Amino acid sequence: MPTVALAQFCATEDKEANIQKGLRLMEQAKENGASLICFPEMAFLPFFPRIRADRSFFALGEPIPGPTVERFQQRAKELELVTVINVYERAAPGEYYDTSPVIDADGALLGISRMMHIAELPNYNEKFYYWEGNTGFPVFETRCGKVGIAICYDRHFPEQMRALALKGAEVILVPTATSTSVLEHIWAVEMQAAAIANQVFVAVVNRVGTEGEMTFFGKSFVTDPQGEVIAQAGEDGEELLIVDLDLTLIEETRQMLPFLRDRRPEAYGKIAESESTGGAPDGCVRSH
């Protein structure tokens, strides 16, 4: 039974101080029995996409492997703790991604997952800073189970959650930086629905604190494969949420609710092919 630690985190302008805090939280997680720790989106940087089109922030990008990832690899190896962080990746000159490296308990970098869907919303000016991810939907075989990643905006796309489940994910980790009040209304409900539809655990870890006009509302949580929120953090401060996951519940739930068995992918082609959000695929009737 893996024990997951969600590091609900408040970042400052001081990157080194943020990293040091993250390394200390890894130690605390291990002391509390965790076998995996996950950090929020851009955990060790200020959330710079709130500022529109400022080229100076590209200087924050770094390669993977790179200095930040290597420090967390070393600590993961020392603590034997599966570690998922999120960094601003500079992959090539002028090519940047919002990326989650996945580090196994022996310190090995298992791979990366880049954010696939890029938002352009008030305070989320991400299309200027991030390229669209090109890693697809990898699932990582870690020492404590099969883990998939859906970074922040990715969670709103059921196709990604389903793809991760079909690839064998037992736990889908969602590192996020969420402050928008309208999303707070669907904060847990949306992920509960995804967990039920795919019969997996979903663990969402958010930032806290105020940056400019943005206030990140925390409320990091875990929902089980039957859609029950089994643990949730508060909204006002930093918190290390420690949660035991009973992976046998996945098998039990899929026996009761065999949604994955009863899929009809041969009938879904037109849905995937439809290029217009306003057009109804063949065989669909639009009501007026």
Given for the second form:
2 protein chains.
Amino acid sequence: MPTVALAQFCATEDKEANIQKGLRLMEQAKENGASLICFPEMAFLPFFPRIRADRSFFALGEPIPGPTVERFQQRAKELELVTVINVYERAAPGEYYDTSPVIDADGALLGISRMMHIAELPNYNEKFYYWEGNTGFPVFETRCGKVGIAICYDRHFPEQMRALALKGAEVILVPTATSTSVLEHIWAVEMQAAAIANQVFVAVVNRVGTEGEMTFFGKSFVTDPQGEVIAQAGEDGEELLIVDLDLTLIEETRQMLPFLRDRRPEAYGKIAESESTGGAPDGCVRSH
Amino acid sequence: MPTVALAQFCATEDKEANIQKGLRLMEQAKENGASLICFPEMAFLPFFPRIRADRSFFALGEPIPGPTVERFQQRAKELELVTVINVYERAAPGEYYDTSPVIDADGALLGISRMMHIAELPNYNEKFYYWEGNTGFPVFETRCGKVGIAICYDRHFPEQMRALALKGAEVILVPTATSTSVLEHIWAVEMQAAAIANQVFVAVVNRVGTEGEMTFFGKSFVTDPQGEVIAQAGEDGEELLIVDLDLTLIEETRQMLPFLRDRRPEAYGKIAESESTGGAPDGCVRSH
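To test you: the structure above is the form predicted alone. What is the structure of the form predicted together with a further copy of the same chain?
Now the complete complex, all chains and molecules, led by this one.
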């Protein structure tokens, strides 16, 4: 049974201090029996997308593999701890992503998942800083289970949760940087429903702390495949939330709620079409 | 602003009495200011799918248009009330569906929506009695808004809710026959999440009463596009739940939560593929 540690994290302007703290939390997770640790979105940097279109932040991008990832790979290997971090990735000149590298318990970089859906909302000026992800919905076979990632805004898209489940994910990790907003009342509801629809565990790990006008509200949590919130952190401080996941509950739930058996994929073509809800005005060319 | 009446209904073995009650409820809905009424799944018949593979029930099937639908069309026209019923449809010899005819306020039959996803679970022996629906996910432009239907088990499939929203639905009606089960704790959660994901109203109307081992638990409800349950009926008795829907909340919510803007349909091909989660054993032909 995997034991997941969610590192509810507060980052400062000091990247090196943030990384040091992250590496220490890995030790603490291991001491508490964890086999996997997941950090929030942008854990080791300030959440700069709160600031509008400031080109100077592009300099924070780094390659993968690269210096930050390598330090976490080294520590993952020492501790035999599956480790999922989040990095502001510079993939090529001018090409930046919101990326979660997945490191196995032997320190191997299994791969990356890039945020597919990019927000553009008050305090989330993401379409300036991030390209849309192009990794699709990979599932990583780690030492402690099949893991899929939905980064922050990705979690609002049932398509992503479904695709990850169809590809075999047992646990969907959601690294996020979520602050007080209209969405707060549905924080758990959306993920409970995603867990039920797909009969998977969903583990959400949020930042805490205040940066500019934003206050990240913590409340990291795990929902089981039946939509029960089985553990939740507080909303103020840093916290290492340690949760045992009984993966056998996935099959048990799929026997009771065989939604995957009863899907009608041949009828779902509309989901993958590019036409807008409103279509185009008559006489306009519709692009597909 | 449309006013929706959800007819939380208890059916007996006496079809004619059930229909008479339904026609009276339409009057009552109109008197209470409703512009649309929706009945539960199989409202005018006993819920016979609780009984395993009994061929005699096929005789209850009737065509659409047909005698039951015509009576409700007539009353809809008299009352100027958009009316959504549910009928055990006999479409051709040996071809049966779980079907919701949608009747406009002038009595016109706008079309039908057939249940797309068929359950096969304890007390729900549906794969014997129903063919899989072939109507896709139609949206009906009624006198009081654009209405999509998700019949009972259909509501568990995020693909259906998304397809209906993409086709312009403002209100998704869910006629259901839901009894006490493992799903009861997520009764509202799933539909709140579907409402948020698509920024639409979702109105669920359930049966009440006990039939054999099944007790239908009522609790018909409406969630607004922000996932707030704005009205809910009790769990015991029949009830006509009357709810005003402020459709302007859809656009307001879409401005705040622009998930439809930020979808990545070109990445969602997996959703419409027929391959199973586990794939096929090596060497086997995979069917698509």
